[in-house]
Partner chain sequence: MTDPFILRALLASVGVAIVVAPLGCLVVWRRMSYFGATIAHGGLLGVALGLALDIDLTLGVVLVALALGGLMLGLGRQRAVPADSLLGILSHAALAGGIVAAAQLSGQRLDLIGYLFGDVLAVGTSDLVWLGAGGIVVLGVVGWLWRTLVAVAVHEELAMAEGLPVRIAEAALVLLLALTVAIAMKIVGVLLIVAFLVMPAAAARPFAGTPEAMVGLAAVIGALSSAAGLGVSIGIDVPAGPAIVLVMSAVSAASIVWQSLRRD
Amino acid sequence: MRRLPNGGRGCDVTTADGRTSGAAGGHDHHHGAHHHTHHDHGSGCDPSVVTPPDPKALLSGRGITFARGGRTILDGIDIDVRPGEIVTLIGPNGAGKTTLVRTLLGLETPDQGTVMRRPGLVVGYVPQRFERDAAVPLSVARFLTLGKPVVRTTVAAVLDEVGAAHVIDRQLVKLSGGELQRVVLARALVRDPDVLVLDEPARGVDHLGEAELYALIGRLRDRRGLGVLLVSHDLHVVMAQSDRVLCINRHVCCHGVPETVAQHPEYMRLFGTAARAFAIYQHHHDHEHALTGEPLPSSSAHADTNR
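Is it possible to get the structure of the chain by itself, in the form predicted on its own?
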């Protein structure tokens, strides 16, 4: 693989050997929704072209390649997460989504490629699984202050923001699945992050709670101006809350706004019946959605009112 340019102006760069340095120079050569990679099937573009990182991005990766035990887990992946947008990673089990997230956060070192993070970037991370120890008495208020002294008024305000103010003095082991997810989210927010990274945040939550949680994430983005990187299998619900979707299966299969990805042949091939159901659901809408998921009048409705 050719050497990639350190194009993220003013970014901390982590290279495949684990070194971190300040990147210099670089320009924003591409402003659209699509970021082409070596495996961007069906894009209609030269796959050998490497798009420089977006200098506005909070987190960027270029050519991220990662292998373990002779098995390629990630192969040449490019990604940007900008302030105020929700980027969703989707893909089948074993596609490399969690490994990509861990690599972007510096928890794993890529074999090839470059990861760039804005200097001083504060990350709020909600892991895929959070295990509680029933033998350890720990209140919600205490949990939110572990590792970082926070006054109770701040803890109460953040819990209220996520709809969990009523559990502030409850024991962590007594929380329901939905309550626990909101508390773990509050812990990520109490650090006042620039970017929120959520790996399968609705795991263990029922369908109604799942929809409410994703709507909450959208409101947090709007209120705080956060960049959000979201990993999910919950295609129908999460699509409506996403600005851009990256569908991966070790490499990037397709990417762009949700409506584009939902109709892409690679997406349809990976998700089969679920993908077709989503396409049918879109086709029979009597309204359209903005990129943030807000409903808009359909083009046919516009035509009727303008006649």
Contents of the next structure:
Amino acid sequence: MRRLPNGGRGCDVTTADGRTSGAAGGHDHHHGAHHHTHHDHGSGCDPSVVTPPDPKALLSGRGITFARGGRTILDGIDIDVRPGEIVTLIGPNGAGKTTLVRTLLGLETPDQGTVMRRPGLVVGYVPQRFERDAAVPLSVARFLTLGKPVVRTTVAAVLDEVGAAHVIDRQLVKLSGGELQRVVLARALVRDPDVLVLDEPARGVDHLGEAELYALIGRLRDRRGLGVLLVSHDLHVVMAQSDRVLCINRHVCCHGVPETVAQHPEYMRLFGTAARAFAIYQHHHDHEHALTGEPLPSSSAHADTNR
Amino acid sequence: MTDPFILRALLASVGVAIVVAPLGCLVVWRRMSYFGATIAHGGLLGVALGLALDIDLTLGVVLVALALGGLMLGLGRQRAVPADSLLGILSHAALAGGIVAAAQLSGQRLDLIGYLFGDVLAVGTSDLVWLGAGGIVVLGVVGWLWRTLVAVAVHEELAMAEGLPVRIAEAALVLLLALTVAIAMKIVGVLLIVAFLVMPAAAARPFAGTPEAMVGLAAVIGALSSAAGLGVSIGIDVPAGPAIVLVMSAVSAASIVWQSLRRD
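Can you return the structure of this protein in the form predicted in complex with its partner chain rather than the form predicted on its own?
All chains and molecules follow, beginning with the one already shown.
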């Protein structure tokens, strides 16, 4: 990728409440703060900094702190997922990505901090590992209706949306890895969720399948106006689809639009050579996001780097 | 074959096989057979408790089974001992404790072998009433929570994230296992209850395409095996419970062999 100009855009780090600043000069005060820790960003580690929750957010975490066996896994993490927005969570192994996701889903209770969901929020969840159990005889159609009973036409439509219409009557255990991936995604979608949470959905899928999967997630966001929270350890394919990236290693190391995070010293330090080899797979945004009501900050960045 | 005690034995064993079919499938799906065995082994302790407190023996069995189930759910979160070792400890402690307590309390009065292996030919009308009433409760609760129970068996975390009442379903499953042990104990005995749960379900698996088909097939296999086993028992004068379990294991073995041959 072309190096970004070293101006304001290179420091377009979001404020602690996750608001991505698009306004000129709105990021100037972050300039030169790169070598500081997250405390200086006000990311919530300092308990005296109280960040008001984003009113537009579907799902928010404030000051999420989580410890197990005397080891701090998460330390004061702030996160917001808003409608029509893809937020990608990256970080090295053991950074606490899955724990954060599980906490936001209510599967774990944080030691400190709060999780806020918009009332009546419907969450679609694609867990990190889906192990099929041959003990239970189950067709794909039946699997999709386990969480919420829906009619067969809905099941068929959702399977079609994820490109797995042909497996509707197949037994779950007979699916290939790629088909299973899509079917698990379909189970999340059949609930007509407001927010989709995917924990390393491309694990165990080859690179082509991975690129396809991320493109599909992007299309789903566009079509349904979903908020998406995506966990990934893969820096190569995922970031271009993201509106915001949150790089965590127990605490929030840096966050912002993908290009910004890729240039961030904390990110460079965490990922080392992998970060240097980083290349954003670009695509054009040829649409507006009516739900957010504002142009995505990443659109201009994309236009900038995309020849 | 028209003796009333034979008719009662037939009703009881076929009834148990039908009542335990959905629970048996759940036990197979969730790999809980050792959990089920532990609850069953508590049955004898329950009889001793019933004798000691001079309450209905079935009630004593239900109470002890519930306590054991609750203990196992509570200890399930600890990391000091692997889960199956914990079950191994609890299961045999309950069995040994039950045998000692029963012997201590009742001297020679208690038919220990009958409780361990069941005595289906000695089933009385009150046992059938317990089976009928308990069976309706068990099947009713299973039916009410069925979707959640299946969802949890397929993927617990997904079910929880989707807001299904996972904890309620989990507690209900323990309660239902306790009730099942109580009503089936007199008929099949504490040592063989798990066979009634697991064997027909395992035999049904290769022939089922849906969870419900597996339950239905398990009920049919269990009922037919019970009738056949009872016939064998009367024909060659061997204990009925073990005879039924032998028929069930033959059917399971045939099903497993058939399945592995079909795969190749």
